[in-house]
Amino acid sequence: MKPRVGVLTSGGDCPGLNAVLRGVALAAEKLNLEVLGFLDGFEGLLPPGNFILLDRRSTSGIMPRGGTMIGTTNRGHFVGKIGAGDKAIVAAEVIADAKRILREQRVEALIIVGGDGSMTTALQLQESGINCIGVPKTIDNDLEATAMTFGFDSAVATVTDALDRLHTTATSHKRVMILEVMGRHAGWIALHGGLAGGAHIILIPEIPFDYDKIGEALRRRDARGSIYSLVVVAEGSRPSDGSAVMRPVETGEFRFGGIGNIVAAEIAARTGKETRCTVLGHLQRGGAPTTLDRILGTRFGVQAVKMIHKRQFGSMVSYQNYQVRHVPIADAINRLRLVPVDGEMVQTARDVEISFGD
């Protein structure tokens, strides 16, 4: 019988996950390994075990598809993080059940594809005796241990397309159009998407903004004869005299979102301009991955299998200096990669007269 490895996708979905799974399946076949894909994240590890065989046939044609063919969840028995910096410990009996299923199915190592919370859980599983390899996945592109993650480029492309569309309606009606995008703690999506889409104001969590400064930026555009404006707001953005906007959800946690409508109302009140807000939401997570995300996802999946072959357990795939390498999972969690406020990207935006409301 062939040696077996497992793979699961956990947390939020994003374009490129299926490319990872395909990369894992094909690289494993080359090493004479069999791959079990556990369904619906970590929950697939619980008795009686919920999985499918991932091979050349089952992964054929999945590269262009968004989402993940084996499902995912950010709830359940294995939630490893409940907020920024707040960890939840997975119960010992839950880990014991997972170890039993993996042992019964002859799974020698587990590839975990997920974000910071999933890597926190992966580290706990590794410490309990389960051989784990991490593959970073965060659409916000905010893990310090890797320069880029798949899904980010697709999200930026969606933001850019949305701004292109809002541009035409904004000019037709002489309106200020607000686009709220993802970015809880880091403003990479807003910054890249806003720069590519020709936004005039970009608000990100790293740079607290002032409503009066936003008003001044809009009045300067008026003075130059501009009849419309595009504003990109990351969901975690906050005014200098306030906090990020969050709303409670059923699980008792809080979810970012709503700042776009508040910014729209403030702009309308302060300038008298007709203002509209569009919340892009889960459109950023859906749809086909870009070329870059297909390639990056494939490289991550292949590298994860190579790390298993070399028995580099307890490590996470990492993309640095255009090379796919690896770092210890313990060094990867709870280290956010934020936008440098004095960095080249922000300065480039300022040089083309984009305001950050500061």
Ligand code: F6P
Second form
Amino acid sequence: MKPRVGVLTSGGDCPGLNAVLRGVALAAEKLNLEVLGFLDGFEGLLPPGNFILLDRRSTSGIMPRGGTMIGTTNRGHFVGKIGAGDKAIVAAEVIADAKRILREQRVEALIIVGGDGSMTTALQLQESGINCIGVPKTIDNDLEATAMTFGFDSAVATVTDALDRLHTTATSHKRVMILEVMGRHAGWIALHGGLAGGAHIILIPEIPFDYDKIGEALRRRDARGSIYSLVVVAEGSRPSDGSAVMRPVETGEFRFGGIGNIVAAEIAARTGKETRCTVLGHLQRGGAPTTLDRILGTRFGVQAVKMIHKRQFGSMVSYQNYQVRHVPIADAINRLRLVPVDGEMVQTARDVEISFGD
Ligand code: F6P
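So that was the form predicted alone. Now I'd like the form predicted in complex with the named molecule, please.
To see the whole picture, the full complex is given below, headed by that same chain.
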């Protein structure tokens, strides 16, 4: 019987997860390991155990597919953390059940592909005696412990494409088009997408904005004869005298979202311009991964299996200086990488006359 390892995907999905799973399956085969893919995040660890075999055959052809072939959830029995810094503890019985299922299935180590919250759970599992390896995932690209995560590039490509499309209709109608994008605490998607898509105003959580300053920036464009404008708004952005906008979802929880329409209304009221808001939402999380995300996902998956082989448990894959390395999971959680407000990217944007509304 071959030694077995497990893998699961947890939290919000993103393009590139299937590339990770394929990388895990193929690298494991090379080391004569069998891989069980636990379904729907950590929930697949609950009795009676819900999993499928991930091998060369079952992962064949999945690289270009968005989402995750083994499902995911950002809810359920293992939610170890809700929101930045807001920890919850996974119940001892739940962990005991998971340990029993892993033991019964002869799973010697578990690869957990997820974001900050999932890594908090991973650390708790590791501390309870389950051998865990973390693989970082967030389209927001806001984990301090890794310079990049897969899914981000695909999300930025979707934002860029949306801006290209909004550009043509904005010029036809001489309108101000507002695009609300993801980014709860960090404005990386808005900043990169806005730069690539030629936005004129980019609003990010790290730089509180002022509606009057946005109006001034639009009037400056008018004075130069520009007949339209593109505004990108990260969902976590907020005015300097206000707070971020949240909306309730079906579970009674709150999610970021709604600031785009407010910005559109404030611009219309201040400038008299015709404005329209598009909320890109989960389109940023769906669809085929870009080349970069396929490669990064594959590298992360292969690295995770190598880390199991070297018994580097309690560690998370990390991308630093163009190399795939690893860091302790404990060092990776609760440390968000925000856009440096005086950094080169923001300055470059300002140098090409992008306003941050400040
Ligand atoms: O963390 C990734 C993310 O896509 C955020 O950018 C967004 O605010 C959130 O997840 C949406 O969560 P859900 O899929 O539960 O609506």
